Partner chain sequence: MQQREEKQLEASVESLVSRVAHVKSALHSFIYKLENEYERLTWPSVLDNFALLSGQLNTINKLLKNEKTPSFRNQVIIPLLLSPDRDEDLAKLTEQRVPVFSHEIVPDYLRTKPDPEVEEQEKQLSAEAARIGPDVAQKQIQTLNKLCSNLLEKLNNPRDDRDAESAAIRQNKPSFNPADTNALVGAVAFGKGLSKCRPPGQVAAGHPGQGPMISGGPTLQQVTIGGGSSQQAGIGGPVAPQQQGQPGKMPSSIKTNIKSASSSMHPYPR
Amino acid sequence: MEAPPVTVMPVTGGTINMMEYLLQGSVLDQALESLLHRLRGLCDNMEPETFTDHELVYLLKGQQGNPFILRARRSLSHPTSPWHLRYLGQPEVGDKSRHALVRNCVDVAASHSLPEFLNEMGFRMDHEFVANGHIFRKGAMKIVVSKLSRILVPGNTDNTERLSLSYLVELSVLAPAGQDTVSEDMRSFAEQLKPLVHLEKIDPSKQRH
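Could you show the structure of that chain by itself, in the form predicted in complex with the partner chain?
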């Protein structure tokens, strides 16, 4: 194992700059079973894990352009677990040959008073949704197959309607900055899921309108 790369900024805290490498795709409902079978064979052998999460996205609007976005997530299937707060940076505009979307990622756990805390800080909840599905792991790679649902009445997570007739498939790896072999491994894993799912790097800014 090589030593983690030296970061550019002086490391004052105990954290290393973690980057999230991401590939996304989707699969229609009727192909979901075959995808799950394939993932069960390809990934690490463990009990299939399902999850139900409620994610809220908070925005802090400053005076200049881009608002600051934080994502708060809690588990509906384990109501007593802590909340999970995540910051995702802008995708790194590196060389185009990199196969995965790379962005800075900071994850922390938080207590159940997180929404009030964020409101007091000045964040405003922009949107929320419920995601439930399956999660698989292969080494450092995490594969999440989830069904997204819109929340109809704010705060009421029982009343949801599905966003589309497909499941979202995400392949992600959390790694320190600078490890480019990660995207190669991700791409070869994505090859094994074709033609059921096409996992590719989708730039969110290109999606926006």
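Next block: the form predicted alone, after the form predicted in complex with the partner chain:
So it's only the chain below, everything else dropped.
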């Protein structure tokens, strides 16, 4: 089964039906402080926002084709905040000259009964994880540096295990369809982060889950 690359955007407000422009990379744990220092110098916020989120990925299998995927996310740092429900479309493959992956993104706030609602609609939870890290901003660009952890006991976010010895780094912009010039701005920003991290346009055909 092919699916869009996993993205780990934290719960920071809702957006309705926009296009997400995305570059991704990773950095080893021992290089984290060097990357954060570089980002502090380049971004608008000297001190990044921090987050700890719990994400559940739900599937709805149809008669044929790939299952429909929705992502439910809640903040563990701010437990009274609304949940967020995200749909990420299949990446557009038309324009090879784009410097970033482009896909449709629908993000809406929801009540705390979201998991129960999805279950009643026939969705099945496929997997869940905890993401924690830092958020930097540069104009319309958002840079998220996060550590992913698997949940060892379903639903117990206190019992986790880190997935790797690296941090996921994501550079993204949400914009209306047709704003392809933002990918050039993203490429220029990504160049300034080398050689600490190499942010790339993910080839969806090579992403299998």
